[in-house]
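A single chain, nothing else alongside it, follows as structure tokens in the form predicted on its own.
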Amino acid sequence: MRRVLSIALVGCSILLSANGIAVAEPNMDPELRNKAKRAVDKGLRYLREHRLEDGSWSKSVGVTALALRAYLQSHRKYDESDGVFITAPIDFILKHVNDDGSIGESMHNRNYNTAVAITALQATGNPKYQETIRNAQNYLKGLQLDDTDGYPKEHKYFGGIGYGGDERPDLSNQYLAIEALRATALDPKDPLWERALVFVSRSQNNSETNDQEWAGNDGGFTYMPGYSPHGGTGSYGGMTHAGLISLLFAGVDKNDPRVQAAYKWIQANYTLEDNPGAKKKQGLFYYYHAFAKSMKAYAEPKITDANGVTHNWRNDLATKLLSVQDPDGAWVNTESGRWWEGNKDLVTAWSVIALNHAIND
């Protein structure tokens, strides 16, 4: 009897297909996935109810593009045929296309806005936006600093991309540009990628691959070479996930020492309670957003932390985001409004995008 029970229990622990072949464990708890889908629906409903008459969210090209992407890449697979809540934001974005190929309502944040705008336009799957996307690609490429701008390869800012004016380049803007150019299929042989990796590598605390004197050895990333907004040159979560995304999207192999060093930092600092290494919950939802994208890009369903505990990152992320969603469907950083995290439109869009990455295998 005991043997029969034991065999039965073993059998219950294995998922079988109709023909009796073992099936892999799902990447996400099915019940939690369903709850996450409902949370996405609530978040999208919030966004729909708070879209402005001009088709935008917060009168911002960047926020509008992120909210549009949240819809297009959700489990509902919305598209332009679904109506004005998709077409009006697209029209708003297109009204802000500039002669130089950039997309934005002002000179501020021009790289950020252009990058997220073409990522959203690409997600529509509509070929009529390809000319706009190509022109924007060229604009983003033109922002990259190199020797033609007076930055030889030896300079710490070589290969970097900033906000789009005369500002210093930073890893946050760099990762968004890299993500956009990858999403819009920029030629992998384009020299932009090699130059970009010089700047990305110089933003990592990994002296093996970073030629800057300040570099430490924890494997994490900071905001720009030699600087962190949280003090000194310390690594922190949002930028380490941005750095990992940048490396992978620029074509670096998972076994590369830069990738492995970044992943080890993430293992050693694994948490969804805060943005590790940052001050007072600053950049918390930026962190969740980047966390979801980097974990998806790294393509491992589970991660083992420094204490040897194995985590299903999708389950952990969904559980956390569900626990902090407002009753009206929105998300907002209640502990720090720095970097626009007091803006419900932006933070809700980021959170839905993060959940989309978890839900969609």
Contents of the next structure:
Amino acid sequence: MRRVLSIALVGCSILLSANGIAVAEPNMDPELRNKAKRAVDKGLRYLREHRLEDGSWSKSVGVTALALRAYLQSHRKYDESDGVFITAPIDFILKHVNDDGSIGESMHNRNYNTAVAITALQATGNPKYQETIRNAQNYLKGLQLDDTDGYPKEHKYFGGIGYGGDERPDLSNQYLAIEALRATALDPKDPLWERALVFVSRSQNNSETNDQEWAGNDGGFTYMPGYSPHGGTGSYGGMTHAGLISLLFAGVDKNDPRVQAAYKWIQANYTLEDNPGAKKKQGLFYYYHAFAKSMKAYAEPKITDANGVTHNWRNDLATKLLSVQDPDGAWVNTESGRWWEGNKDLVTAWSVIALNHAIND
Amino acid sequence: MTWVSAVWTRPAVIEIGEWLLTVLLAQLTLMLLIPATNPFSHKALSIAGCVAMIIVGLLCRCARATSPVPEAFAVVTWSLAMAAGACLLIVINNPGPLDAVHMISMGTATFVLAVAIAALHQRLHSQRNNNKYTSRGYTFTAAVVLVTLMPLWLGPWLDWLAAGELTVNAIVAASPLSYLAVMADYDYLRSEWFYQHTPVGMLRYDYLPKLAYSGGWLLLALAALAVPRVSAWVRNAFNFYVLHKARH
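Form predicted on its own done, so how does the form predicted in complex with the partner chain look?
Every component of the complex follows; first up is the chain already shown.
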């Protein structure tokens, strides 16, 4: 029966091609897709074995929310009916909802934790979390710095969101907040978006659209206006993908010069061997995670690099992540522990989410 | 003019004058170290004010060779003065409306820290060789500054050695800055200046809860104050034992 179906399918394809109707090329090599699915299963198994008694991973709301998202958005399409491995992390997250709407286990990382928590709660599709999500949205909106916080539009902090509380904003936290607010369907007419774009634009090395004196012209993004942890004000991979996601999720058109400049930087620096522009292997898995999300959001299955070579980003990303997966199913950055990349739970969750973006068309 | 000089020479007036001078010097230090176009939030400025008050206060304390009052009382009154000075600096440097809860938190934290630091400092006073009291005091102040800035100068090493979470947490917890930051509800290690000057903000760390910090610093203060009493008690008990044995 299978053979008959295969022959019929091939026959149909030949007929369609002969009639000039293009047959869509698959976004990802089917064999690689299957391997990637198996890698996701192994990663999820690792996470399942390392979940703590309280339902969390690493006793962190942020890591727990990311691991939960990895399950919910995987090709297995898990949901709350699948059992305690989904409901226990949700309970852990809900136990850490604070009176001000934020979600987190400690005084710091409140933006990060709240943003990834509501993104995961939204991914459950369960309407009973909507009130928590709305309150958290309001909390995130309150973190954005503007005139009322003493930062007028001319200030480099204007429109930015930081780790939470009173700290300086940065593009990394900004993109997570933007992603969360977009995923939870914040009104596109909300003034937050316009203010957010001021900060995002000021983090780009694109003097045409960035009014800051330090701005270069390579089109990439840096950590915050005028500063990169990898030296000077240089652009680097993790932040350029975070910047591209921020622009697209904030409603900027794909043909906007800021988007085009960022995409050109990505083309010119296309690699999955390291986080381009970063020191050593710092922030490598953050880069893979952001890379998958921005490439998916940009919605081009292929990308042409500076040498004119065309790449299928899904294939490249999956091949790379498969090659660095540990035998136990986990991923970890063995060369740099900065930004928690020595934490296997976090890095495995990021890697699974990245593969989910590649696998799911 | 006699009554004027009589007033000016009263110990209480001298103490108040010295306190005002300390506040003034602390404010000048802040103005010197923080540029006019400072990127610091009011919470960061509050923390800086508390630190400046304690360090400048400690230097002024070192300059005085002796203290005429009993040590526990001296420690508490000095600490109260430092807390009051810190609150005054917060008022001076915060252009916005005053937040009473924030003021009380910062005043309390400054008091607790000052008690612990002054109690330790007092120990130098009870050491032999009193003529070295002042120089030892300056060394002690330098040590306090070094411990305060530990996340800054140890940060690159923690990053390079890929230190575990426990080590990073211990370093963060030991700095008085962390206590002040927790009381101010401010993640100072991720503030712009610290983030750019130490990689600790890029590593995994956690602050202790407010109560644990306050309890820890108070315990340290009590231990420092109790040392002479405990050592005297042990010495007396030992002498009594030796005497008792000699008689029999």
